[in-house]
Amino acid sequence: MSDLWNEGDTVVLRRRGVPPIVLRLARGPQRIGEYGVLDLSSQLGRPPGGTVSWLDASYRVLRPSLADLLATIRRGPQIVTPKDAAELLFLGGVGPGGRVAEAGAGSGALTIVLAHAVGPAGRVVTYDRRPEFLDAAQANVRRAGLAERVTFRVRDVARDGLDETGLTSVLLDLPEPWEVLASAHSALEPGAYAATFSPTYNQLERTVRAFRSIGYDEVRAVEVLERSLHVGDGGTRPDFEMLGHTGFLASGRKVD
């Protein structure tokens, strides 16, 4: 990654108290949603952190964080929340240079997390049986500037299995993840992990039984709950509301 802005780089405009605006750096004016037109040509060749005036306000031009990318995706199908995505990275053993397969692309939120985690040397193959979902995910990944790390395939992996081998991780966000775990076991390299996301107890039970019957080791099932804290001088307490149940996560490791 260059220390200076180049045409085509993904940038985020940040101003205190205002939602992030993620866009690609290009020459000439470009329309920013319904807000208006902005010309960032002056930033080319400059280091990140500069300022630009727009709509009578000053914005910093920064490299987007993962939080910025997830906050600005265009949603269609329900996304995997950040709390679950972070745990899935851990359960799935996803890291720099990984070769990852994901099934159930949805809006592409988890795809962006995976592409960010594997880095420039890694690769993500994401599947969905519905072309319109895959198109939406691909558009969001492209907007995030991570398209070169991801391959998109229309495929019903519950019926046809995975068509990859030598994978370091498989992540499944499907109604029937148990139908893919045998194929995932064959596709994974020794020592690699598969991880799943399921909304209901019945799905979790069938998934864990499949993990065990196929012969995965280190089988785990967890739920992640998130509660913010209201912090004040001498008055810190938990917030009354919390981000509770979103889904159950399960994982297993190919050892034999």
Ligand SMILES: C[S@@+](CC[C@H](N)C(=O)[O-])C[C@H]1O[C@@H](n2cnc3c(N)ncnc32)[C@H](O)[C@@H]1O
Second form
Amino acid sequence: MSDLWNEGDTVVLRRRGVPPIVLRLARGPQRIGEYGVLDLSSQLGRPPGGTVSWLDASYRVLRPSLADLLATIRRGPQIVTPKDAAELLFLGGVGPGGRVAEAGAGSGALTIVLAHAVGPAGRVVTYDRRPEFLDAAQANVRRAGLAERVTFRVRDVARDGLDETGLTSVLLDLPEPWEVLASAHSALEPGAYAATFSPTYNQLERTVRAFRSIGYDEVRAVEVLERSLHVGDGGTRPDFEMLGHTGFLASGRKVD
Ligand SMILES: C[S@@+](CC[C@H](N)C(=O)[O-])C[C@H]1O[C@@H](n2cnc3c(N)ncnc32)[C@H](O)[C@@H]1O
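I would like to compare: after the form predicted on its own, may I see the structure of the form predicted in complex with the ligand?
After this comes the whole thing, all chains and molecules, with the earlier chain placed first.
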């Protein structure tokens, strides 16, 4: 990634109090959804942080944050929330240069988080048994500017297993993660982790039992609760509303 904008870079248009607009930097006018047409050619060769005038307002042209990328993905299947995705990175041992397999791709939200975390030297293989979801995930990952780090494969991993070896992490967000954990164990290198996301206790129990019976070490099960706070002039307190439930996370490490 150069310090100056190149054609094809992913940028975010930001203006205080207005939702982010994520797009690719193109030469010439381009249509921005239902908003209208914008020409960002003047930014080419310039550093991030410049301004453009559009629809009677001024926008900063910035490098997108992970929050920008997740806030603007096109939704299909239910996506993992940022709090769960962040914990999954920790439980799954995902870091720079990682070789990661993920299933199912769904909307590609976790794929984007994984591709962001492994950096330019890392690789992510993401599987989904439904080609239309894989296409949607691929479009979201491409829009986020991370497609070069990701391979997309149509595959039923519960039935056919993973077709990879030497992985540093396996992440599973599908209805039957326990069906994939033996194949994941074979695909992981010693010392590497598998981590799962499941919406119900029943799934979590089956998953943790499978982690144990297959011989994973360091088996854990956690739930992440996030409570935002209202900081006001009259006092600071928790917000009245809270996202009550998303899912449960489990993980294990291949040692032998
Ligand atoms: C909840 S979505 C995953 C959402 C994704 N983690 C995200 O953040 O966008 C679950 C996905 O798993 C896929 N899936 C279910 N069973 C599968 C299997 N056996 N093999 C591969 N993909 C599967 C579904 O088609 C669906 O797209």
